[in-house]
Each structure stands twice: as C-alpha cells, then as structure tokens.
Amino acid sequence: MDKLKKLEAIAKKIENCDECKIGKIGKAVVGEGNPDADIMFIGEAPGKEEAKVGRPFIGRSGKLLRSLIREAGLKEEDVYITSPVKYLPERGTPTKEDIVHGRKYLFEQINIIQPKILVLLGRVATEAVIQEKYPVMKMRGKIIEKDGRKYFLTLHPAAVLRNPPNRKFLIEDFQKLKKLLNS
C-alpha cells in the first residue's frame, strides 16, 4: 500500500473514531500536504474555519503559517501540515486527554510520511510530539533530535497574533528554518 492510501485509511479510522469527537465540533482535521514531505508542521487543535472545512491552517493564524511556509523557499504542495488533536475543541484548547489519544494518529501519520525535520508549532506540538515540557520561547528556533528525529521549535502562528510584538521571533525562526533547509 503507497503512503497516499496508508494516510487516506488514517482518516477513515479519525473520521469514524467516536473517541476523537468527544466534546470537539465541526469536521474532522487529519492533516494535508505531500506524503513524501520532507517537512511536516504540526500546530495544536484546529480553529473554526478549520472545523467547517475540514482543511488545516486555513483562517487567520492558517494565513500567517502558509506566508511563512512560502518566505522560507517552501511550496504548500511539497509540506506537511497537521495537528495532534483532529476536531476543534468546544472549549478552544484541548485537554490533555485529547492530546493523548490524537498523538496515536500523529504518530502514524509521521511514521508513514517520515519527514526529515518536524516543525512544531507551540507549546501543546512540543508536548503532544517530543511529550516532554520544552519552554518555547527559550528554546524556538533551535533544532531538537531525539529518537532519530529533528524537532524545530517555535511559536504557533495563533499565539503571535493574540501578542503581536512576538511576530518577530516567529520570523526569525522561518528565517533560521529556509537556512537550514538550504544548508
């Protein structure tokens, strides 16, 4: 089975798992991108816009991390993008609980597309992914590896629209991110 079919039955299990849809609304997330991308960004939970369309990073904070994703060299079509936790949250944030039990998928999803580096967006990426507590703004922009993988930290594109004057360090970590990727 190629990597396109292995993800398209990742989704059918989101899409039909009841667990997943505890207290969440809209349409189910899974992600979207090439499933040989060398880069995969991995943000939180989706927002509302997400939820009606079942796309990743499409409203406010999707816009920013798309233009982002362009600046550094990257194409849309060649990533990534996705989250640990599938559907939107009725509370906006999920809960540790939903966290856990999306991360089994996240993991599948990487462990099908095998990208070189994982960008994670925030705190919640860093928890749910390398499930250990990282302070972001100490340590964005700067390469993890563990368990044979490279993390790049850095602040989820939401976060730097609630606290504007932080949208600098996003910028300096995309910066940081295309001279790696070209090096």
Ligand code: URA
Given for the second form:
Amino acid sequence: MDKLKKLEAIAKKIENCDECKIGKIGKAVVGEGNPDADIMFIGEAPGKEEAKVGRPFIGRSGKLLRSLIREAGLKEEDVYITSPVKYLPERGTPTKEDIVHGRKYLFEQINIIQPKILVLLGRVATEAVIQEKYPVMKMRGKIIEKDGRKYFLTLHPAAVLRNPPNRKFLIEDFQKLKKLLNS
Ligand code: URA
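Could I have the structure of this protein in the form predicted in complex with the ligand, to go alongside the form predicted on its own above?
Zooming out: every chain and molecule, the one shown earlier first.
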C-alpha cells in the first residue's frame, strides 16, 4: 500500500473512532499535506473553524502558521500539518486522556510519512510527541534528537496571538528553521 492509501486508512479509522469523539464536537480533523513531506508541523487540537470544515490550522492561528511556513520558503503542499488531538474538545483544551489517545494516530501518521524534521508547536505537542517535559521557552529554536528523530521546538501560534509580544520569538524560530532546511 502506498503512503497516501495508508494515510487515508488512518483518516477512516479516526472518523470511525468512538473514543476520539468522547467530549468532542464537530468534524474529524485528521491532518493534511504531502505524504512524502520532509517536514511535519504538529499543533495541539483543532479549534472551532477547523472542526467546522475538517481541515487543520485554517483559523486565525492557522493563518499565522501558514504565512510563516511560506516565509520559510516552504510550500504548504510540500509539508504535512496535523495535531495529536483529532477533534475539537468541548472545553477547548484537550485532557491528558485526549492527548494519550489521539497521539496513537499521530504516531501512525509519523511512521508512514517519516519526515526528516518534526516541528512541535508548543508544550502540548512537545509533551505529546517526545513524552518528556521540555520547557518550550528554553528549548525553542533548537533541534532535539531522540530515538532517531529530529524535533524542532517552537511556540504555538495561538499562544502568540494571545500574547503578541511573543510573536518575535516565533518569527525568529522560523528564520532558524529556514536556515536549517537550507543547510
Ligand atoms: N490549533 C491546533 O493546534 N491545531 C489545529 O488543527 C488548529 C489549531
């Protein structure tokens, strides 16, 4: 089975997963992008806009993320964008259970795509994927190598929208990412 077919099979599983839907609303947001992406962006959980349409990062924070991706010299269709939690949590913030359950599907997606770099957007993405506590403000803009994978930590764009003075850090990190990708 090729990568696209495998990703489609995971999407079907997520759409039919009753456990995923506990305490959630709206459409499944499985992720989107290139099955052969070298770089994968990982957020937290879909927001209202995403749950309405079923696509990741299309609301305000998504617009910021997608503009930074383009400014880093990447094309949206060349990367893969997703989150550990695949449905909008009723309370907005995912629970530990939501993350532990949803990331099983995220790990399956990572294993199929085999990206060269995983960009972890914020604390939830970092703890969900690396399964260790890394202070994002201290480790941001750096590559962490663990178990044969490369992770790049930065802030979640929604956190930057909530706290505009932090925008400079996100921009700085994407400039570093651009350099890394070109080196
Ligand atoms: N924020 C996320 O973390 N993921 C989305 O898909 C949208 C917003």
